[in-house]
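Only one chain is shown below, in structure tokens, and it's the form predicted on its own.
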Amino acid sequence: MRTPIAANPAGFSLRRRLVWQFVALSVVLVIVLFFAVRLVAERASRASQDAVLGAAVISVSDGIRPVEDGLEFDLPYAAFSMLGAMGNERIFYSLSLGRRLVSGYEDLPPPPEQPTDLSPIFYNGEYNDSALRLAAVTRRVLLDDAMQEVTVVLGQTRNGQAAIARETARSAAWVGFGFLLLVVPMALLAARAVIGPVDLLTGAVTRRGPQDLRPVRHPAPRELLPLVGALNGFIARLRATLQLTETFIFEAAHRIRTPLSLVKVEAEIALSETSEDETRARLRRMLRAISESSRSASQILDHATVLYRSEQFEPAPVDLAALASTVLRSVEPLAEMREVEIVPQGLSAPCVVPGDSRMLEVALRNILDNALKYSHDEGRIQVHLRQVDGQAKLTVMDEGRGLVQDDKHLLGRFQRGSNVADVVGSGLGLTIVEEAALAHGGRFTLTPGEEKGTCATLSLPLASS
């Protein structure tokens, strides 16, 4: 069997490219997810801190009361306890009357804009090398017979906030790492699922026989339909070309055989009418050449018939036993002329196979013709039909010249054994039988006989009951 020609590789594997793209996309998604989780965690932590810090700074401002000699200020311990509950944080505060510090820490970062009421203004700042989150409010108090603004600033370090963000980001990183461990097997499975239909389509086309030129009707994804359409178009053009070639061969063989028959008849008449030895020898050589040419034309015709019917193959129930009996009757006159005994066995019971009766008849005729041609006069041919393991096996055993061990590929076109050069033949008979067997999903083998001669076996699937 000829090895299919491989296509030129494109330098990359579609499966590998899909896997790498899936892995790369997953890595990008994990990185984006990590930074997104970290950003959201920071914002959530800061919003939580702002809510507590805002409530605390308002509570601190509520503790400011004007008295006769100035301001009185009570630190709300509940508010500071609430801030302390958020973690091991340090707390700073300041009370300012205008630009004058009344109480608390000096040089706390001022708010970016002066608050006008008790609505907190939140901002970030640095104090004593610590990052702070600060809130500022302004409260008006009656002092020295005038309304004056007291600005309260309350700050808290951001260690707890940063720790929460880091912990959340670390958890997200572990989740992402675990996801990446699953990415490779998931990518392989995804690539297999994507490439799977291509492999199935390839298998469906590869399993076809050499004569199978039917359109590809295997289910295919929408993305592969243009490729399947192009493949079917190519098959249609190839089928048309083959049909044209076979038609030409069929007509050519037919046109050659007819005049050859006429020349053969004339040569035989001339041979019977002449008595000169030299002329008779020439006429005999002429008749042999005509017989070879006529036989070759007939077998080319049979070959074209088998090829054509293989492409149009529509199996129907065929009784192989009855067909073999018919072919045996057609070769009986030739067998009797050479006193060759044909012994049939197993042809009395029906043996139905799905097939083309014309192709099978051509195949059987060629098998028997070969057996007769290479049998010795007064020889014996056994024809045995049996049903074994769902197969119909027709075996034809002759007692002729047999096979030469060094002769290979006798089933190839125009191949003949090295021990049959003196017998008229075209080298197409066995090829026709093999191609007919393959078209039926069967098999044809040629083996040496048990003691002498040749054993030809045609195996065909039986019809399902």
The other form holds:
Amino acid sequence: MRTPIAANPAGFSLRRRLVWQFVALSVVLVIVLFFAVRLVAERASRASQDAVLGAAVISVSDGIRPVEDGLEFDLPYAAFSMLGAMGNERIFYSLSLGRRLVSGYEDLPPPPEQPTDLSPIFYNGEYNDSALRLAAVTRRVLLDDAMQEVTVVLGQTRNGQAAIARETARSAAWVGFGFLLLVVPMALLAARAVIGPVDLLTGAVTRRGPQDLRPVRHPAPRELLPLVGALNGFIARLRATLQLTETFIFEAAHRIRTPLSLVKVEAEIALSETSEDETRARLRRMLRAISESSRSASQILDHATVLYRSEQFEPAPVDLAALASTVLRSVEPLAEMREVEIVPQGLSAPCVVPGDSRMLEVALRNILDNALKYSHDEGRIQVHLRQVDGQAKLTVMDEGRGLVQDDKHLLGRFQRGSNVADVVGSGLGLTIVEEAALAHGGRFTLTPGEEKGTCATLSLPLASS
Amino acid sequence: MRFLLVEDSDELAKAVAMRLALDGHGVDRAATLSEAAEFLESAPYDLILLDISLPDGDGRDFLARERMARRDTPVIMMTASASVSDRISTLDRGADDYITKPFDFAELQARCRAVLRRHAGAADSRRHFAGFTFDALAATLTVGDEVRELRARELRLLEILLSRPGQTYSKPHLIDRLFSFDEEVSDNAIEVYIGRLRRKLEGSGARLETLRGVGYRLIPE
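In place of the form predicted on its own, the structure of the form predicted together with the partner chain is requested.
Following is the full complex, with the preceding chain placed first.
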């Protein structure tokens, strides 16, 4: 399986980032909400306390009457019962004539400024370790033939108010916590909805075959269109370069082959005409080198063909049995030259796979070529085609020198076994087979034969009926 | 056997013709398709070796026309491009086989023999020598009433020795013609096949003689 290569190992997850941002934003919102609710609750409870306190202080000051020998006043019960309604609060008062305390509690915090009339001044203060809300009014009375100012201060503890604020804040906190609990799954959902199209697009590009260079046509969100466009532009450039390379390789191989065949023929003739050992050895070396280069040229071409065709892969029904028979027939004369016997099995019944006949021809020929190359003279190659588990399995078993255990990379380009230095080869053949197999969604494996030799297996998925 | 070689590279054609002549085949050379058509009208051929790209057209079209006219002389296409599509289209158009340039002579001979064998009957491939009959296409040696099968290298060896009976062939020469150049072969490898052929020739009235330090030759007893 291929895994997409991360563009940058330090890349970040858009999804995670989205979720975190949703959550962080919500936390901030909840905190702001909490404080706002607390503030408003405090204000509201203070306003209601002030209203009651104001009315009470005014009605207390109303009850002040000058009498002959001083002041007389009633504490109006209505006012105090109003104050009592606000909860379990304690109430303090003081009545001063000018700066002199006439009645009530000493040391009540004085108002920040001296009130001048009956409109109350509200303020906070401390008394006996309790926080108080206080209201003060001033009233003028005629006493001893002079207008004198009587100041009434009424204070009330703030326990009830604090309790209300605490209660409200706690409710606000619970609401916020619940909200946060809801936000996490919602953020995940929202992130998925946003990232979904990106994932689909990634999947569509990742699932492609190794040589699939068609433009990406998968639907993408508008914001991603520039990226898809850039990707397609890149693919188009890559494709153009590949095509140019292929044309070049075809042309180059053609140009090299014709003069090479002349060199080869001349060398063979020279070899048959000379009896001098040194010259003969030299000519043989030359012929070997020519074989090697022409084989490489063929395989480079085959490779280009496979790359090109897997890029434009359009599977059609291919009878693998018939194709294998054709390839066997063309390899037969070569096998016969070395008295290698090719034993086919299972090639008489058709075995249809969806595929590209030319790619498969190249693959089969390279497998057989390889088996033949490493077979001993008078050896045997068994070609066996069968259908197992929805797969067409073609095994080619030779009796050659087999695999060296440590040679694990034989399928890589230009890789050759460590025990084959004396045989002409480019190391591309098996790569070609593997690439053709992969393009068909199949597999190619090389395993050591049971007793000797190598077993090459090409598995291709059969058409799903 | 009579071959027609259609190839526009003069040097290559000359060399191929010369090499085929060494095996005792008669080869006519044509450099263009029209020349090839003239040759085909004037004489029967056992096999045509046809290049794909020729100055006056595509060898494959020529082949298609031949097959349309129901002339079924076996054809081996010679191609320099070696691309798969070329190979497949040549076979689709009625070629019997193809060979990719540059080719081994041994491979060309092997392919020619395989194609000729499939068309056996068209040509008489039997030769008589001393007391035996050799059929190169059937790969048999007949001594009296007894038919002896020949393996590929025995057959090839006998073919070479029979092309000029009495002539001495050196070990290196025989190796060159029996083994592919891709193989490392020791000089002694040939002795195995000489031994085998000698046994097949027993009682045939011919003898495979060893000339120590010189080589081998086939002579009547």
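Bear in mind the structure is a predicted one, so any value in this text is a computation, not a measurement. Just so we're on the same page, rigid core means the largest C-alpha set that superposes within 1.5 Å between forms. Residue numbers count along the first chain shown, from 1.
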If the chain splits into two rigid parts between these two forms, do Asp144 and Ala252 fall in the same one?
no
Across the change between these two forms, how many whole degrees of rotation does the smaller rigid part show against the larger?
30
Once you lay the two forms on top of each other by their rigid core, how far has the C-alpha of Ser171 moved between these two forms, in Å?
7.1
